[in-house]
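One chain is shown next in structure tokens, namely the form predicted alone.
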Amino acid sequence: MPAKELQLDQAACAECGLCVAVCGYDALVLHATELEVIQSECVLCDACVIACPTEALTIE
């Protein structure tokens, strides 16, 4: 079974920054026009998934 990762649907992302604000591990970076997921920093705590108002983030 493959390891789970934080998945981003860039098309669904509103670039609101709520996920970046709740991430305590610096695993998300909001650039000017897109969100970047840094998998090596993500601990799959689920805080960003819960904070995302557009359900652009999932753990799969």
Given for the second form:
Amino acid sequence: MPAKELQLDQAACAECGLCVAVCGYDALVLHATELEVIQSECVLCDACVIACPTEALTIE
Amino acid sequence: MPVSDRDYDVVIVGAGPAGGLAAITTARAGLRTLLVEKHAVIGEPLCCAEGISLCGLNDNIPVDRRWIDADIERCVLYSPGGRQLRLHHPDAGYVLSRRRFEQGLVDIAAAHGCDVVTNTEATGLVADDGGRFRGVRLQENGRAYIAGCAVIIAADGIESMVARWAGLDTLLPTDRLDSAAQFLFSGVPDLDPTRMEFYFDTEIAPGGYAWVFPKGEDLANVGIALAPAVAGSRKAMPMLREFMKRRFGAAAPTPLKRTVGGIPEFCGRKFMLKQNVLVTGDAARLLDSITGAGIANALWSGRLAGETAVEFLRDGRGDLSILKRYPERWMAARGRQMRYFLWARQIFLRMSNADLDAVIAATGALYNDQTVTAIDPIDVIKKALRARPSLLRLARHVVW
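Output the form predicted together with its partner chain next; the form predicted alone has already been displayed.
Below, the chain from earlier opens the complete complex, with every other chain and molecule after it.
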């Protein structure tokens, strides 16, 4: 079974930056028009998934 | 050796209300000021319900009527059991057009000589050996450069990276924030353009509330904020759709725009200053912890940060201790009320629907259908607690 990863649904993401504010590992970077997930930094802590208002982030 | 293409006295990152008013303050005092906005358009994307009290705006900047979408005179609070608390406050406040408002602030700053760059992302800070920050790394359409400066004002919102680069631990625990979603609607039925609606119900908005804020005759911001720590796996956007069905039924209006974002709890002064970086507005978590209101606090902190930067550069000869006046003045002006709201939030998060009914009934006995010109939120909280003392038990686990 492949390892779990933080998945981003770009269509659902509103680039609000809430996930960046709760990420303690600098695994999310918000650019002017898009969110970038840096998988190498993500520890799958779930904080961004809990905070995201639009269900754009999941761990699968 | 110059560190940049051009040196400034002050570089402000983020052209929202805090950054805009900071820029006006420093540019008007004659400081060479650069205001940096990462988005292409000032005021976009919106992350706000756009409501502000009359004094929150008027005390900070002369009001330009073009910024106002609606003058608010009435508020109605709905309790889970169907009780209503109706407030008539002739000068309650405004619903702004944040886009016109923020562009207006930037225009004023530019008229005072502030340089404004949009579509430009801050990517880091430059520090000297002593730990003082000497510039901001910027990237504009692939061109990277450094804007040198003596003071940096971080006004880059809830996800502030400038504060983080300055060395502040800005990580937001998920039990200390609200997660919010909002639609801008046209064709809203039964809309009074002078009336705000607030809905309190743990089923509608666990740990938060839902709102309908008019923006003129036909438009309204309809939104919901919830506390993830109370809501569990329930999310703001699906819960907003549920609220829409309850409020409007089959006559659902047409959504024009979607907005989501976070509302952090107030955290005291600890995120307001690091070396010569002054942190303002949402970036410093300067929000009312009960209402989530942040525009007035952003304006106030932006202005104080700007005034302190002027003193630091003009009168203080760069003495870092001058900058400590910024958080001190902010806390002296707003600290008591902000701390009280934070304490009340700890109780609010634990309230049941029966508690909400009791509080709205008790407050209704004070204000219902009366014309009021001033409401002291601290007095309201005290009276609500007196009406239902069991609420105090909910505060037992408050962590300071």
